[in-house]
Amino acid sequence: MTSTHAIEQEAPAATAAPSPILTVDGYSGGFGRGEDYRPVLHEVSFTVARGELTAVVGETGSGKSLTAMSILGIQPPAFVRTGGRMEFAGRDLLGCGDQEMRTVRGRRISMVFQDARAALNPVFPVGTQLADVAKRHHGMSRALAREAAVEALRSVRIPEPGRRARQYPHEFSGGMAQRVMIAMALLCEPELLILDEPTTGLDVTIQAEIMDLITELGRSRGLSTLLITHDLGVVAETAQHVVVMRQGRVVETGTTAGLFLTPTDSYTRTLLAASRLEAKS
């Protein structure tokens, strides 16, 4: 991944922001009950604009992934929400029942987790797993689902997709396995794609390829994307908007150019300084 130098050359002219597809407003909660209650999220608020990529950055334990999981209602069972709302395309996510949430999860909002190999079932070929998603969400016949699986692999630039569809997860590199998970998420044709540290554990070249793929797919499909990451180099190259979290709180939000050029929070400045040092090393 290249350094953040390019973004520091010139900030783009301001333009009207697209309407948000996702609004997180005052989301709060923690773990435990009574005297044992421990708050971990404190009035988290941000929006994700339609058709754009918004990155949530912060150190490990800042609450990024927990917030992302809460959007899909897959937060740990021990988590207790104490306030706030989450609205997706006009729908109150926190007010959805289990049945209604199943129509949103995967079909309208998809999520790609950082450990692709752990998310794939090791005993079935990847094509079978993709075809199952196509059948479940689109009601396709077995034959059409197999074709959709191969096409999905092709769409994420996996070479020889017909042959690779017959292979098992252990036959894929980390980068290729992550492409499979992106293909699986996009098979559902979601409006919002959430990516939780999608380049963790990949070498720099593969990281760049994965993020290039994500931005290209987002642009070609008009997809709204929420990227959870600690890598500001990735953010500088891909995101239009940035949300900075620390210790369960949002400390700063803004356009990528604005935040990189004129950060207002001391923690953001610390992150940027560390990222520049890392880029020079």
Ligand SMILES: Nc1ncnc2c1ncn2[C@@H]1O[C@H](COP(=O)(O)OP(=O)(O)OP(=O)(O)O)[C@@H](O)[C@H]1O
Given for the second form:
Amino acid sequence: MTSTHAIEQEAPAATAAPSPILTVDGYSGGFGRGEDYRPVLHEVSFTVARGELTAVVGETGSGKSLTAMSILGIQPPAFVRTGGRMEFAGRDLLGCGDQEMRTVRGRRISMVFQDARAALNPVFPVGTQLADVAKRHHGMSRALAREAAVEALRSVRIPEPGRRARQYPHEFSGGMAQRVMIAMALLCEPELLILDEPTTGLDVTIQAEIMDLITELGRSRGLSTLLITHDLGVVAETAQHVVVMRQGRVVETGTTAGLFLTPTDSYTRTLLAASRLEAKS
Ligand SMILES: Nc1ncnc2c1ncn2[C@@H]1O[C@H](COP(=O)(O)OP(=O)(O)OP(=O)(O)O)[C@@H](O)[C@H]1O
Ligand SMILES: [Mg+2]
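Form predicted together with the named molecule, following the form predicted on its own:
The complete assembly is shown below, putting the previous chain first.
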């Protein structure tokens, strides 16, 4: 008997890892038709584990947002998918009809975009917009939805939530507006939260506060999160897993610790070196 065989026999039975909440497998596509077709995503594959935060990093134009939008079926209409599969909680996302997608979108997967104020309607108080979401998703009465809205503002640490609920979006700073968007996403009690550059454009202290909030909410609610960011510092602080994209391809995936300690891809090493230089300056 070889020693390898002996080791195999003695090894305890491996416990099956829980299935990922999201699987993106070989997702490909581009823009334009016929001779004008320009491929943009090339067999993008990664998973998001349940209850964990997975970060997607990569240079501008690498396909991060397009991939995220495709998960929700809100990619630009001109995008042509040429292959691949996406599965959410065991359900084929790309094959589901409009009706089913509407149920998944918002209720089971929520997304927060970069520019929070643009996503809020300027003519309605913030509390009214949150209450509308509560009414729509949970069928709450007006009074209950109103309470849920104030509670949602409190949960994202907005001071004086009762008063703030009566204010309009222009009365909120960028950081506060982003908290409102997170509150809105959480009101739907999603299983997967997608955040696309949620702190870009905010000042550094506010960025840190928002990331802190996202990490804590993720932990306390057992949320699975997909975070798109340029910032490797944020990745190091918050993510368990990282997906590195470049020019529409996934060039590396792994645990955050593994990626920072032993990056295998040369582009990942360049990214890490750049971010270390930035941290020093
Ligand atoms: N509506 C569109 N029509 C044509 N090309 C598009 C469209 N939207 C995105 N693209 C192209 O798809 C590619 C990926 O874009 P995407 O927005 O996903 O990049 P990203 O990684 O999110 O970049 P950033 O970090 O700047 O947000 C880019 O080359 C972009 O020019
Ligand atoms: Mg983007």
